[in-house]
Every structure is written in C-alpha cells, then in structure tokens.
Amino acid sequence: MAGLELLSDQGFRIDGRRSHELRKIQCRLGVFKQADGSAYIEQGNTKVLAAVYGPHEVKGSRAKMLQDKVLVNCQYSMATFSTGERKRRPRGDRKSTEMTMHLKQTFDAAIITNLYPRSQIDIYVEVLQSDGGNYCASVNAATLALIDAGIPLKDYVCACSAGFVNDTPIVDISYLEESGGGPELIVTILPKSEQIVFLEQNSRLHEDNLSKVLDVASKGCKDIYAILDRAVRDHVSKVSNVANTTE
C-alpha cells in the first residue's frame, strides 16, 4: 500500500468518488426460483447472491425449535473465484462463522420472529465476488431476499461502511480504502427508526472522530435504503404487471 493515496488533495478517492459518494449499486429481486425468495446485489465489484427458505419445519435436531419465535439460520459462504487468490474456502473457516453470527444477530432484530413460533428460515448468503463491503452487501442483499420471501420485517435492514482517512470520513469503502489500516465502522440500521442493530469498530478511531464517521456510515445506510426500497417497488410492478397479463 505505499505511496497509494487513498484520497487525493482535490478530495477524490482511488475510483474517482467523493468522500460522501456510494459505489454504484445494482439488484435484482427473484432471480432464482427454487428458493422462496431470493436477490442478487452489486456493490461496486462487489457482488453478492441470497436466498431464503421458509418458515418450515425446524430441520435436525427438535431442541433447537424455540417455543415463542421463529430459529433464524444463516450461512454465510464466499466462492473460491471471489477473489484473486483461487483458494479453497471451507464454510466454516473462521471468517465465514464470524459472519454468519453477524447475520444472525442482525436479522433476529429485524424479522418478527413471533409471528413464526416453532418453525424456521433459513438464510443462504453467497459473495460471488469481493472487492470491500463483503458484510454489508450481504445484509443489503438478505434484506431484498426475505422481502421477496414475504417475511415480515420491521423495517428494511441497510448496512454500509464508512472510513477516516486524512481526518475526512469516507463511506462505503472498497476493498484498497479497507486494506489501508485505516479505521473501519461497519453500521446496520433500521432506517425509520434510525435504530442500530449491528456495529462493528475496526482498528482504531479516536472518539472525537467518532460521531463523524457513524453519521457518514447512517447517511450511507439511508441512501442505500432508497435504492433498494426502489427496486422492490420496480419489482412488485413488473410481478403484478406480468399476473395481469395473464389472467
């Protein structure tokens, strides 16, 4: 990384953005339909596959089943071409566990799970390809698949990124801004309610930096709310368009 300047005196990043700017963004809701539901997403060259499965019946063993609430299983995998490096990734090395309880923890705050006692879904997360943001495209793309599952939801669940570089805040950092060594904050919001249900600090941040960096993180999750609120709005139309065509 020396000599690289992750943000130039003009104020542009390595792939020409300004530090408030989102990489481009790209979804598709049902793109497969084997599942219940499903999306895909691109975040910059970051390109991540969902699909979720249910509510069913609790698979395995009956003394995961809980009483009250719906089990939340997610699984998170990365494909052995996602990055330049073609090596072998077993699901569950350490990273892909570590991600997978992220997941977890973040859509058991965001799924009415009381709606679903004694039952299950499951949620399958595949980064096809990585180039920063593995987490939070994942969430980003999970969010759309549960929608296309007709889970409810207590809102949309947005996550986003956001960097310090040059004591300027930056969002939504790629993978060169994230090998930096610079300080990451990773933020997941419910964006109505501005709740955070997922916050995840690494390297160090100077707190009176702090609060700078988790606005530009919430403004970046807000922005990314529009773009996929739109294309689940784009979807129901065509999906009610083709119903009406055929009856």
The other form holds:
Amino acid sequence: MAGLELLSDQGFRIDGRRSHELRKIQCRLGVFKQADGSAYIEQGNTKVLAAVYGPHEVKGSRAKMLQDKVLVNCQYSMATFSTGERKRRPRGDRKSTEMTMHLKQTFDAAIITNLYPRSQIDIYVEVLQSDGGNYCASVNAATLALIDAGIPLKDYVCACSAGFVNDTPIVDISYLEESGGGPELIVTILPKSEQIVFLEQNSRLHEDNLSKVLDVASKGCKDIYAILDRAVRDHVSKVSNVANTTE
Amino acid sequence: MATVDIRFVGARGKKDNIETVEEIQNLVTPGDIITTDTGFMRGHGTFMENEKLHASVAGVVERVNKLICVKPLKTRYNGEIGDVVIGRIIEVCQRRWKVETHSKLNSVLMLSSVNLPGGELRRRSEEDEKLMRHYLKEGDLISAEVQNIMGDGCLSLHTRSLKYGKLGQGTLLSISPSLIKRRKTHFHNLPCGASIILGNNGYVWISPNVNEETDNTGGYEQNLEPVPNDVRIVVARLRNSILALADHHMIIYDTSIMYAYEASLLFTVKDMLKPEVTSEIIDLIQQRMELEGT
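Provide the structure of the form predicted together with its partner chain, given the form predicted alone shown above.
Complete assembly follows, chain above in first position.
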C-alpha cells in the first residue's frame, strides 16, 4: 500500500468511518410510474436504480419458458458516466455479463419461483455512480424494487462487502479500499434465516481470518436489512394512509 | 409569441418526505413471521416454513376465520370471474385470440365466446375461423368479461353481451389495478359528456358519450366520424383527472372521478399535468369528500 493508509492507528478509514461502520444509505421505493416496481438506493457515493417488470408472458424465444417456475431475467448495466473514466459501453462487456448472471442466481434463490409458472420477471439494474460495492447496492436496490412490485420473496436479500486490512476486517468497502488489491469478500444473505445466497471472494485471504471477515460482512447485511425494512414500512404506511382517508 | 412557463423547484411539492408517518397496524414485510400457530390456513402472500407462517410480500395481514392472507400494495392484475377488463389483441391463433390484459399471462378470447356480427347464434364454422382477423386484428382494443380462470392462472374472456366488444374512438389509460373500486357497474355515462369503462385490470377507457339504445352493437360498426373539439377537451380533462387521482393513490370510481373533474374546472387541461396543480385538485377533492362524508 504505497502511501495510502487504509486504516489509521486510531482506527479510522480514509473516509472517516470506523472499521465496522457502513456508508450512509438512503433509499426510495416507487420511483418509476411505468414499471411494476422500482427503487433507488444510495450507499455512500454508489447510486443504483432498479426496475422490475412482471410477472408477465415470456418475451422473446418461447424455448426459455419454464413449465414449473418463473423465469428470472436480469440486466445489469453501468451508465457510461458512472466511473471516473468514461465507460465505452454500458453493458455487454465481460464484467457486466458476469454481474448479470450473479444477480440472476441470487434472485432465483430468493423469489418464490414456483408460484408463477410459464411467466417471466425482469429485473433491470442501472448503476448511476460507482464507488465500490456495485453488486451489493444492486442487490439491495433490486430487493426493494421486487418488494415494491409485490413479488413474493422468501426474505429480504441483503448484500454487503468486507475487506481485511492490518488484521482488522472492514465492512462495506469503498472504491479506494477495493482497488488497493487487498482481500474482498462479498456476501449476500437472507437476514432472518441467515442463509448465504451468494459468496464471492477476490484476492487471497488466510483461512483463519475467513470466519472473522464473514461474520463482519453478515453483520453488515443485517444492518442493511434494518435500514431497508424501515424504508419499506414507511413507504407502505404512507401509501395506505392516503388510500384509507379517501375511501 | 410563445410563452415559456417557469416554476421553482420547490413548487413541485416534496414536502411530505420530511414528516415521519406513523406505522399502520398489522404491517408485515417479506420473511416476517405472522404466526407460529399451526391452526391457520396459508393464503396468498404467505408461505409455510418450519411450521411457521411467514409473509412473502409487504402489506397488511388480512384474516378471514382461519385463512390468513397478505395483500401487497400493488401487483399485476389477479383475475376473478365476472370482472370487466379491457385488453389489447396481440395475436390471432387457432380459434382464439391472445389478449394482453396486464395480467401475469396473456388472456385468451375463444372464437366461441364472442358475438359474431349480426348477433346470430350458431356453431362457428371454418368460414368464421378464416374471418377471425376480419373481426378483431392485432392491436385492437376490446372490453370483455372474465369467463373462467384456467389452472395456470391464465384468464379466459368472453364478449357475449352487446356492451362488450371492440372499442372505437377514445383514450386508454393504464393505472394500478388495486386503485379500481369493485362495483356493480363499471360502465358509466358521465354527465359531462363522456363515457368511461373502468376495467378491473387497471385499464380505463374514456370515449365520447354513447347512446345505449343504438350504439351497442358489440363494436362491429365503428363510428369513425371526427369527434368534436369540445368532446375531446372533456375526454382529455377526464384523463388528467384520473391520472391525478392515481398519482395520489386515491380510489377510482364514478363519484371520485366526477369530483376530480369538477374540481379541475378551475384549471386548463394542460395545467393539470403539473404536480403542484394536481395536489391542489386533490386537496379540493379530499375536502369535498370529508364534507359530504363519502
């Protein structure tokens, strides 16, 4: 780490957080009118929009249609202006394709898919500004959008990343901390049952430290769950209050 | 000279974001445990895991005797037999049409469940099969009733009444199905000079007034005369009124539409699309509803 101190002796990170602190999360549900469900989330400087359409008839080739469960179709794209250096194209590169597949796997596991045979659910995720933890923010935004669309889920799906610096696990790492080349663990869990839906590790991490980092990441997921749940409850209460007063 | 309309950002009215709302009773979110009692039945929006009943959507718990359901705020249209729906023909198949009705799967309209022109009742011949595209072609809008719900949730429609059938000139509007109030009648001839069909699937059709005696022909004779300007203005005003109600999550039925229409007469049709004008109209409606106790 040439000249960049990710964790100071006093226990502060570059952006002034302590090792166990998340970035500030702000979210909104129902941002689009046309989509069946939509959400917007900001995690620090990472900003993500998600839109959900469906369940609807399978579009495109009918060969993709599943007889016993719903087809989950995802699209991950990053706006060309989202990164420091302008991107050439928003989707279709290796990284986005991989991310699309990861999102599909994640939500295939969380949506109760057997309720809607022969139909399709589309999840569109657009990263507007990227500052580390794109996958995590995308999963959290898509969860909110699915809840807004009224699609049955087994549980919330919350994702959080964690790194490991100076023998200390750090939660919710930003772009600067990601690009240092240190170990990174991305965890997606169903917070109530604590089941892991998705786990990815970049760079090397000693086996002895794995459980420590994993614990910190799961703790981060549960903190995120509390914030998302608050947002959903506020949204539902607000909308149904209006509906009740006018009925 | 063209005039430019300039407004402050603050006029868009985001004030309701600041105040905290109090949480409503019996609210659950996905994964919440509703009950650990095994004596209850699992309804929509719930699932059973480890002998516990969990919610799978965000909404209010509804209990009918032993049945527990959770109803989400908005979903795709869930059809029920007898519902009035509005749909668009998207495909002509063998002896049937595929209709898009904002439902989870495309609905079907069988050739045997439409009224043929002339109203004669007979077996559908091969001749009729060849003429299917002549009756209804791709892109046509129809009003219909849900006849049956098939095993996979696909709806089967029928138009065997003269009030249903192909729709002529008018405006289609799509809103959330949960905002439409279920009523005895969904066809309204409003006193302001337009008629309205409130489809249970969230599609609303606004058209110039129809004469019920002569014009109900199942839509095979289309009136293609130009609609006079004043009627168009009424239709546009109704459209914007319904949009305003839907934006503010208000229940939509004939009375609320008429209230919105009358409240909107203070403004021009074009101005009604501005958020600040919309909220002013909604305020007026809410006051009137409280006053009249409806």
